[in-house]
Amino acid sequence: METTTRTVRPPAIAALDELQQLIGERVVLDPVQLARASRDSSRFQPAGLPLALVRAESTEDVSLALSWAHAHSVPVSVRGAGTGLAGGAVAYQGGLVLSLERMDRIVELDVPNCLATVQAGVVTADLDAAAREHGLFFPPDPASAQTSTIGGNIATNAGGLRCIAHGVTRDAVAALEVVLADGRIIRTGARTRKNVVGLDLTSLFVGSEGTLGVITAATVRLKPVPPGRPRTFRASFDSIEAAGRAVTAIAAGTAQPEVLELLDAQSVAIIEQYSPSGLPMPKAAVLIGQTVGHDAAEAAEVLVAVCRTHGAVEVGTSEGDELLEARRLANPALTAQGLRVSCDVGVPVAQLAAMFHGIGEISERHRRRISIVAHAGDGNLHPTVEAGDTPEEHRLAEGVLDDITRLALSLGGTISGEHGIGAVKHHELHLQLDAGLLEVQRAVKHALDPKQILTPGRGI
């Protein structure tokens, strides 16, 4: 897949000296470094090299870079660690890449108010580790937490393993610092629990994928670390539909896990080959969950009993995070096997069994294996289609993913639960959003970015 080519007018190239005068050595023109900064972790590929890369170290750098891009109508792609899977950070040919990776300072840990103020380039796991030194933790927990950045998580409204208990990234954001397309700096939200002053612009920018403004800093909510020792449980199933019914029963029960993940048999085999961890090899699927709090052990046993009732053939509980760490290896393990043609859809939890059954029918119809990894507790699935390493094979696999997306929508679901639309999903937007909704969203985009320089042609 390639980006849409954007042609930059000659005055923009002539104005590079002006950009360098504004930002100095943080402007990079070296082709090797430009190529390295042109891609993210998606299968989407750039059409050509960008004009320049700005390695911002401050909000002022971002403001100056956007003022310059706005003046010269240069398209801008925004990146943190480049872990995005939707192609939202891929560079535009002749555009400007704005990197926030160096803006990695934890500005403040406000322990009494359970808040942290951080720059956009702070790595998610680093914030969580800093908070834990004070008995707190950062609830959002994407599988890429060891490398993804807070700014990227907010821009895509990232989900992750703990969503079933703590919600998505939006639920942890109290306030934002944002640079608009023309370089103006605004600050949204408040440090208070309640705030009903004006429009909720914080929520507007969360999940906007860099299309409305560049998030440079955030005040986020922390939570106290649960008491006691967490308990991990697993349950293997001979039918993936049975595993889906078990998840639905757990979601409707009184004992609630903090994490509830699903891996099908193919995914387990690939992960174990990539990094052996002792994951049990199921006939169809395995559920992996974790409970926390003083009653973690008791809750885990209740959840294991629910799994048995719904067809689990092998169950177990333990202390430690080994099984969850194995789950985090799913994406790199699948990628290492060449399985990059994947998607991110969500369905209501009660529709999981129907979704799994439908994916099985799609696999048979297309005669292609489809592996499934899921944040099962909140109905978010990541199916990956087997495909050879040729453009034609990838095109056919993309068609399979489109069928999976339509299936999710037919069950009351969404075309993306957490990765975002970016470039990879942009052609599917019309399947979920009608013309009126798209018109309203693009009107908001035009009001904040009239020259359409921020992540054009993606997200919305």
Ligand SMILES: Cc1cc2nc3c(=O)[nH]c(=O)nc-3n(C[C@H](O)[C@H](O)[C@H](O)COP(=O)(O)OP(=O)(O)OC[C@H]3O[C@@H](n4cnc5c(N)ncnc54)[C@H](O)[C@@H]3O)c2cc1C
The other form holds:
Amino acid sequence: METTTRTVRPPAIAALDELQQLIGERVVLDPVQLARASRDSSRFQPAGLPLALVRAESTEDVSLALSWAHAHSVPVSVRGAGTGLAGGAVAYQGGLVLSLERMDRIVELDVPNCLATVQAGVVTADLDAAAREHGLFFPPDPASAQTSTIGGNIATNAGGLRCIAHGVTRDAVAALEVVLADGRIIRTGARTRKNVVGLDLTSLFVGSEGTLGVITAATVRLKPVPPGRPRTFRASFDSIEAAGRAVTAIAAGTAQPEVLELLDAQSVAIIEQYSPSGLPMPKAAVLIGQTVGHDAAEAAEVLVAVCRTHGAVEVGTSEGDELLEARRLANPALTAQGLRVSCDVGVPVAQLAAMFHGIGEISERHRRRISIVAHAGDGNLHPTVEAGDTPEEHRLAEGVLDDITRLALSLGGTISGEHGIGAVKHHELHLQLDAGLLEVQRAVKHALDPKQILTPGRGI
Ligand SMILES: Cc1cc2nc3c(=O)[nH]c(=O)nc-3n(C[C@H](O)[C@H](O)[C@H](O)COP(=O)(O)OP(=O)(O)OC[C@H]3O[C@@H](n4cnc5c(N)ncnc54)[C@H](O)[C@@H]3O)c2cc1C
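Coords for the form predicted in complex with the ligand, given the form predicted alone:
Complete assembly follows, chain above in first position.
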């Protein structure tokens, strides 16, 4: 997939000198490093090299870089770890790349208030590990947690494995420090549990994909680690629709899992080939779940019984985390197979069986194998289409994904559950947002970034 071409006038050499004078050696011009900072983990390719990379080390660096870009009308791509799957952090040819990766300090762990204040470049798993030393944890759990940054998680409103129990990243954000497109620094939100003062700009910046401002720091909510040992369970099904019905029944029941994921048979085969975990091969699909708390073992038995009622042919429970580790390997395993033409859609959880059935029909119609990995408890699916490594093959695979996206919408769903719109899904935005809604969203963008320098042409 190619970037849309955007005419960028390279600023005069004098302007680049000015940037170096402002930010010093944190400005990188080396083409090898520029190329490295130009991509994310999506299939979206940069059209050419950016002009410069700023490796910000402070909020002031970010502010100076944006003031400079604003003054010279240079487009800016913002990046954390570049694990994004929507092309949002991909560099603009002749643009500025603003990296937050070096802003990786945990500023404060406020244990009594279950809060942490962090710089945007802190790696998600590092915050979680630091919180766990105090009996707390950071609830958002994207499968990329070992590398993704908190700033990236907030900018994409990342989901993950534990959302069914704890919500998405938005639910964990109390306050933000944001640098606006012209370099102004603002602070939103509060450290209190309740706060109804002014418009909720914290929520506005969460999920804004680098289009409204650059998040430089955040105060996030932590939770106490549940007591006892977690319990994992699995349930294999001969029909993926039956697995969908089991998830719907679980979501409406009283015993709740902390995690409820689905892997179809093809995904299990690919993961087992990549890194064997001993996960039994299902005929159609396997559900993998986790329960926590004092009654974790009892709750797991209840959930396994629900699965049996809905057609599970083989079930098991254990104390280890290997099953979830196998699930976390899904993305790298599919990527290692060259299967990168995947998408992210969501449906109301009661429509899961219909969604799986419809994907089966799309697969037959296009004669393409589609593998499915899903944060099933949230109704959030990541179907991947098999495609050869040619532009024509990718174009055909994109057509299959478009059909899947339309199917999700026809079932009352969404074109993106957690990865965001970025560049990859920008052409599909109008399918979900009507002209009136798009106009309001773009008015907000215009108010905060009148020169359209921040992540232009993506997200909204
Ligand atoms: C193996 C793998 C597993 C994944 N699993 C999940 C998952 O379970 N759930 C999920 O939701 N996602 C998942 N993702 C996608 C990705 O990890 C998330 O979108 C993550 O939040 C991106 O974080 P990042 O630091 O890498 O951001 P980047 O990729 O660098 O950027 C992502 C977007 O956020 C913007 N951005 C980044 N930092 C800032 C900032 N400080 N201020 C403003 N804008 C910013 C960028 O401009 C871009 O639009 C996965 C990706 C991979 C490769």
